[in-house]
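We begin with a single chain expressed as structure tokens, specifically the form predicted on its own.
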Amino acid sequence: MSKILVTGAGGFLGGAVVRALLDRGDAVVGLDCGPNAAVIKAMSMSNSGFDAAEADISDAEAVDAVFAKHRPRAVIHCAAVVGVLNSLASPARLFRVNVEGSVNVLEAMARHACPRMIHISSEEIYGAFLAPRIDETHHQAPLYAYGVSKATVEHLGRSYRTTHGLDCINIRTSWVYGPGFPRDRVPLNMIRAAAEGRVLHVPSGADERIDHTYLDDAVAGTLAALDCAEHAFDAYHIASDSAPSLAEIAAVVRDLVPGAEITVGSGPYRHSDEIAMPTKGALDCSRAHAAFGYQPKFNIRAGLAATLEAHRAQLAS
């Protein structure tokens, strides 16, 4: 059986893309490194469907190892140093990982035969919105290391496109959220505070908007681009094609927990109260949905809702 290789398997959307995978029958291969290496390995012993394979994609040998061996015939790739406080602390690693990362990758394909990428990129790529919602053809001026290091490997794949044939797709998706995420960040930061009775005021943002996607969405956007048989793009937002504000988040939050106190100050929201966040917005979805039907499943309110049961459920356990 061919098999599909996922980079970064044990991470938040890495993972939940590998369960999806084998919930409807395909042989995986999950690649990552460092701590989430003990994640795929456990993994691989509890399902006969997945293999684990330890490397890091800077490391161009060990990733050309892992194509030798299993042989894919698509990559969704997952890994990369994500976030822009992650790239501003640590620029130099970050396009290590995520450029030298994404080469290694790509050379492997070509050598190897593999056909077909998915790329989990970012609406970083565009820098501040020039609307509040925008479709593929946006300018991009990404502001942070991150959103150039996104950029420049979509760029690359068309590079790869041209010298080898390779088929390289750009999921383009925006502050993914749900159970399990691992960075302390809106909106789940205000689902745990309500959750656990805590009090949470974020210093500033309530006017911000920004196209908040529910991790089930994100899987199935990206599963249903690996299976269109022929992309007329090579770009496409999986996202939920809305931007609620940050205040009218916590709004919803308080509703779903009554009691909770959530509020969020005025200004622009910044991250780590450190970093201004450009102005953003929604990302229109019709591409994707013309392309392979997609449809965001979860507004702000259900992806909420979600998190909240599985955050309770957590905490009882």
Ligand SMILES: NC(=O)c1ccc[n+]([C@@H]2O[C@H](COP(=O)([O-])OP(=O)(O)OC[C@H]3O[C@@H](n4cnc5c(N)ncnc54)[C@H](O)[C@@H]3O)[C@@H](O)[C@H]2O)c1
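Positions refer to the first chain, counted from 1. Here the rigid core means the biggest group of C-alpha atoms that line up within 1.5 Å when the two forms are laid on top of each other. A quick note: this is a predicted structure, and the numbers were derived from the prediction, not measured. What changes on going to the form predicted in complex with the ligand:
- The Cα shift for E274 between the two forms, taken after rigid core superposition, is 2 angstroms or larger.
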Second form
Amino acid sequence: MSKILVTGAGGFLGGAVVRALLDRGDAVVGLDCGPNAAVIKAMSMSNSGFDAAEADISDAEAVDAVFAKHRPRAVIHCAAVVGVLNSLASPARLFRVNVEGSVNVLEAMARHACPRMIHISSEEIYGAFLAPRIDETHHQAPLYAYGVSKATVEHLGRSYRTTHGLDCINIRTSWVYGPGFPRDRVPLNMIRAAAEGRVLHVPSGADERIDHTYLDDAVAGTLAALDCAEHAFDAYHIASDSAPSLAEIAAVVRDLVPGAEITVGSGPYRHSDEIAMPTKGALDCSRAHAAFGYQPKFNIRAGLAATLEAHRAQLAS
Ligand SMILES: NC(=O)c1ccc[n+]([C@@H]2O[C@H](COP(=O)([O-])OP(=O)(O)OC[C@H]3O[C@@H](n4cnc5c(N)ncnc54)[C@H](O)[C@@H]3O)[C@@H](O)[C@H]2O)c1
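Coords for the form predicted in complex with the ligand, given the form predicted on its own:
What follows is the whole complex; the chain from before opens it.
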């Protein structure tokens, strides 16, 4: 059976994509490196349909060897240095991995006749939103290196479509959350604190409206895009299509966990003391709905409830 290559397969989203592909019977090769190489090795021990490929995407020869061995029919490209703060901590590494690494994957696709890439892009390509709800035609003005790298990979995909006929589809998602999220960020830190009986005061951001996508919706949209035979567009929003404020999210958490002491200070949300977040909002998902039936199933309450249940189960185990 022909395989699907998932890069970043040991990560939060890549791992969930792998599990969903295996559940429906696809053969998968998962690529990762560093600490998450051990994660994909463990996955290969417990899943007969899964092959682990330890490789750094910034190593062109290593990437080519994975394609030569496994001959994937499609790539779901999740490997990246992720997030605004990580990108600012090490910009040169960010571009080596996110941009040069993506070029290495695209080159290998062209050489080994692998026609389709689903690239996990980000709303960070837009920079500040000019309206409370935006569609895929919104002006792109990324503010940080992370968003610049994601926009660059989108354009590289277009370039490889022109030069090599590759079909590169970009999933522009928002803040994905759910069990296992690897970074300390809202709303997961609120759920963790509430479940563990800790007081949490997020210093600022009460009125900041952000689209939060539950993990299962992000995975469902990604696979629907993979399965869609013909695409009229090369970029789709896969998100929740709503943007609750952090104050509203904190209220939902307090409602789910009576007695929880979760509060948010006023003003814009800050990535750090120095870096304020630009205005964001909801990602209009009508294009993905019309193209391949994407419909988010988790509003913020349902997603937080599912995250809470998973966290409580983990605490109990
Ligand atoms: N989680 C979100 O909120 C979110 C939002 C928008 C877009 N995205 C995108 O989704 C994708 C997955 O993000 P995530 O949240 O699962 O992050 P993650 O950090 O959990 O996963 C990234 C994976 O990439 C791997 N990786 C990093 N550098 C690599 C390299 N040089 N070679 C091979 N593998 C490498 C990491 O080991 C990790 O397993 C990323 O492309 C990210 O930009 C995520």
